[in-house]
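One chain comes next, on its own, written out as structure tokens in the form predicted alone.
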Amino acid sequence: MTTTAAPLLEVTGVTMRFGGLTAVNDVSLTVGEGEIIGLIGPNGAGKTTFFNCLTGLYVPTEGAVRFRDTLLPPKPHLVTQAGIARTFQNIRLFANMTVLENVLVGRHTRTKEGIFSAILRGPGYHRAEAQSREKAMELLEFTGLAEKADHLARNLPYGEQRKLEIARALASEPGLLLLDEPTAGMNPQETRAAEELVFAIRDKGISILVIEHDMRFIFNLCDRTAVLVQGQKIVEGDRETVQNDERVITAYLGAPLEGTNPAVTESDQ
């Protein structure tokens, strides 16, 4: 599902250096309304560093990130308020909180009650709390976790922990969801369920940018896929374009690419 409208996300010439090492080198990318875009590349290619530049965890050395035609401030909570949510390669749940409580944490950027309302526990506070719980339960229904709302997050099976992280990200009501290796460690059945969930999220009107190593998952899912190698985007296009590009084949076979600069060797985490 592609679109000719103005891009929802527009990344222009983003570069991220750590001292003398370049992790991301002059990468540009757009995501349109209703699109699912893939980002692939070998380990250490700079994919997660690129995500960190989009979400305010890193301040790019060069370049700009615009969302809904507005320059994003390099602060994670302001990026979330603007309408971008993400998951992480390594699951980051609150292990000793319940499934419902984890999703409620994701609602905090969309609640308007101030500290005095929370302290006094007036009618406004209770109304907002009830609305947040209702929204959170809707998301647990959507992700198939409603029956485990009162379970501790740490007691969920791995695949359901991934779903919970997605539900928590959706609680902030994003227009764009960034997924960092959502099927890592999953079996084929769990991967298929994750694919169906991503399509369902897109059907809700949320655009998606996804990092993944599972090529079948990416090519089944995405409208376009961009390939990062040694911090540089070497190709972007549909399944056929990417699969038939000699530079992509070379990169995945492990040979150095002519004309690319060595990227930071820091693990893509």
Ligand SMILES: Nc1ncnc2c1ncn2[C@@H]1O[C@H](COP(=O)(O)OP(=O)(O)O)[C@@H](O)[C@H]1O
Given for the second form:
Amino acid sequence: MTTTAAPLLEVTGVTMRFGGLTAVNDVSLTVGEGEIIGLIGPNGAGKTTFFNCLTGLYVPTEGAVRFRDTLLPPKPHLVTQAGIARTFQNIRLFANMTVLENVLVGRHTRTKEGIFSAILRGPGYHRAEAQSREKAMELLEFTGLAEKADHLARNLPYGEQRKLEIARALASEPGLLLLDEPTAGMNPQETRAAEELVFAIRDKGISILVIEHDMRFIFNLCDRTAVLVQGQKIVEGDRETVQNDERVITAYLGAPLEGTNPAVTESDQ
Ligand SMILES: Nc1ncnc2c1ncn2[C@@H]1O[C@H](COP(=O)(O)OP(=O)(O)O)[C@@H](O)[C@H]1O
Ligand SMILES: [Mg+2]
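Next up, the form predicted in complex with the named molecule. The previous block was the form predicted alone.
What follows is the whole complex; the chain from before opens it.
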């Protein structure tokens, strides 16, 4: 790749309207190489819709999404191929496939072997399959799921299903990972482990954009955090900037930000 001053992800003026509802309103955001960026906001603020606009699930009404200095076509498989992977707020695993098989599904955009090769099962197929399995097992080791490789996805506890979604997303070898509420339904221990996992992913050279309600999680992890309220980005910055912003406090019903998560005041030093 040629060197460029452009950020890894550059979102410019993205608006998403559904009939009369403007779910995302003129939002711009950048994510640089190696950055962890947070996206917070009340329920219904447009966070997931924003992700959907980045990943080709929705075609934004207005605006542009550039990744590695190239305009992204609004087609999910092309976005994945370009190097953006995501997890879903509502877990989307193949419940009746094994943990390993779920990760193998995530790898298919990176294997050259096409469908005919898979049907004919020639030597190329077997070589590619062995390599894919090896890579998938590495990811299961990395996410701490290796011992459950042969379990059905639906039998995993909730926290591990979220980890499996991350492993599957990583299988597409992304440069940017989008996480939509990765700790929803996790207990405090699992949440702390998830923080470690996010740092470890960043240390692999993958940038991260994360939607989360757990403020401690967000402020522990993120280099910058953007706040969406009613589709608009009202503020973006470090912990101080976000927590002291009057509009943010008002958006969270007048309560200080910590008030949205009792764990912050209890265990924050
Ligand atoms: N496909 C859709 N059709 C119509 N309205 C939608 C659609 N997707 C999201 N919305 C609406 O957009 C708004 C933002 O939703 P969402 O992005 O899920 O919020 P958040 O993730 O911040 O909780 C909500 O009012 C939601 O009902
Ligand atoms: Mg959402």
